[in-house]
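This document opens with one chain alone, in structure tokens, the form predicted on its own.
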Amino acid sequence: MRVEIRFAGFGGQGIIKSGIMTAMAACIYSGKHAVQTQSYGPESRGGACKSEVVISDDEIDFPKVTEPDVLVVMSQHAYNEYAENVKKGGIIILDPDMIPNEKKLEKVKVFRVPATKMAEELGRRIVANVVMLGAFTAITKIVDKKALKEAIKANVPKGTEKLNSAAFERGYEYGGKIAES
């Protein structure tokens, strides 16, 4: 089993930080080999960035994600970039409200979640990619839901926790509510 994710957006959304969460999950919690990769443009705010994560297995001999499996995707930029490299029969998870020009594409599942709408919702909107964590938890199964939780914990400020888990929870559900119909 080898899976390719792709987390895509603009600097400041937690990008990064998600797939470091991620994998975090899935090498350190849930006892499967794992590599993240970033990249970023020279702008620390605003800027494209992606963060890539290989799970598989077996040990990763190439870390770079070629063709994803899935593309969790936050921004216009970043949906017109990189939406129709995802693998035949990939997943696609986007916010709406982030992406309101979307492409036709064929053999691809989207999901679309309103992380940013949510997060606001729970007072805090930069917890936007914790509300997509668990929508990509629970639409993919990729990773575990105990792991995943355990990698934020771990990852986000102190004092922050509780909010995280909330912003992860309803995220989960919504995601789940999606993946069923």
Given for the second form:
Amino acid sequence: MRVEIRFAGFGGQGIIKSGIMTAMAACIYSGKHAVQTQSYGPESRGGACKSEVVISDDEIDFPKVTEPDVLVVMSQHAYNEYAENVKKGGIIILDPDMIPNEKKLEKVKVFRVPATKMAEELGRRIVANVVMLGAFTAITKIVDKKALKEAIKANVPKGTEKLNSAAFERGYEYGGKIAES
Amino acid sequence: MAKEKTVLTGVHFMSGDIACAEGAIAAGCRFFAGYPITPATEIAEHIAARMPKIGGVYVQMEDEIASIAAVIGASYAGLKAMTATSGPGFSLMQENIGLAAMTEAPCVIVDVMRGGPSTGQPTLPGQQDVMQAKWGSHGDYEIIALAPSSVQEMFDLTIEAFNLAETYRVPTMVMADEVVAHMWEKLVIPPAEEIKIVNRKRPNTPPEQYLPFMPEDDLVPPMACFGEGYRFHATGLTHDEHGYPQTQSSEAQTKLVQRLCDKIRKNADKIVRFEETMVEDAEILVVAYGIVARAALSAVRKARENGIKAGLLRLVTLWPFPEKHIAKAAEGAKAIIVPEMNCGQMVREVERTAKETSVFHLSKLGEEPPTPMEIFEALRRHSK
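Pass me the form predicted together with the partner chain as well; I've looked at the form predicted on its own already.
Next comes the full complex, and the chain you just saw is listed first.
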């Protein structure tokens, strides 16, 4: 079973890191095969960027995403670019404050997580990507919660573990609620 | 000086660039001179952090011309040395790559290929430098070039590159692409004692009898290092066994330059590496390398599921080119597809080698490598 996930937004939001942490959680902490690839512009910060993860029970030959099962998106520009590319029956998780204009999409489930606002409430806007990861984990159940928390711990700067853990839990709780309703 | 471990035995989740840096360190590289450039910057960044902690040297040079010059100097001083760059830097290095070939300085050059020509597309992948790797400097010489297609191979083939450079005293290139370099994947680093390490041949003769460019049976001369009491001359000019310039002698030119080519050509069977998947009964073949080989593998599997007898020959060494094996694999095939992220480079070698078989190029430029579906469609089209 091959699952394709695309994280997209602009450089500086932690999009690339989100993909790395998700793939690492699946690979190192869940024993599956996983690979992360990325694409960004030469300006790095502020430019469009995407981070793609393939998770599979079998060895992964082609590591790039062609038709994602899940799109986690945090900017209008990225939404415009990738929203229509999601597989039929797939999932879009988006930050509605960053994406005021949505398209009419058929055969795709959309979940709205105000991750940036929630991160600001926690004191640091920069952890919005981790809030999103929490929601992603609860909504999709593709990667085990414990595994993702381990991967986050291994990747965030020393001294920010508590904040990131709180951000993840906040997103996880919110994602669990909207997935049920 | 605080010492860190040199071989980070264990299971890691790492990027290709960092795996390459760790492979170099595991191979015994203790000198890196470079100039940062996307998408190879992370190699320099990681090595800069690691070298001071393991007794090695990292120098950020003023440009790539100086970088390769410093690498040649370090090699002659006895260290295993490396630089890493991308297309624009690789172009600047070409003159001194010729110097490394001419002076037979073992060294490793990593080129993480992005879209060219010129500054092109810095953050996007390419395979446009593969001919430049072979022909980039002037004059006749041979080099060795390897093409990794996974994070694990960024580690393994960087070690292999050092081993080959040391064995044949030749500049050896790791021709990676942006996808493989920036990709994160599992990397298993074995225990240090399980990693095969080759060091250059040293002279058995006392200094006064040493002829620095006198080859042995394998066409490679033993190498003394500067500062060890072996006083000798190394020059980019055509030279004799003593290392002294021979600018007017046709005999010296023929002898030296022919040997620089032959030491690789005649040892090609020992150097060449490739990987075959379902080639034996294949009626249609894909020849691919780097990240594209992974799309090709997926396509070949899909073709088999659809009743097309497809096979994949993945090039691990680009240079020397595995011509005998391509020719043999081509015998039973009616067509060969060569997908590449360029306008047609290695395909020329395949055409030259598989003369009786129709060869088709599948070019893809820009952000994404060819997809499995695109290669599968080509297989379907040409298998009819």
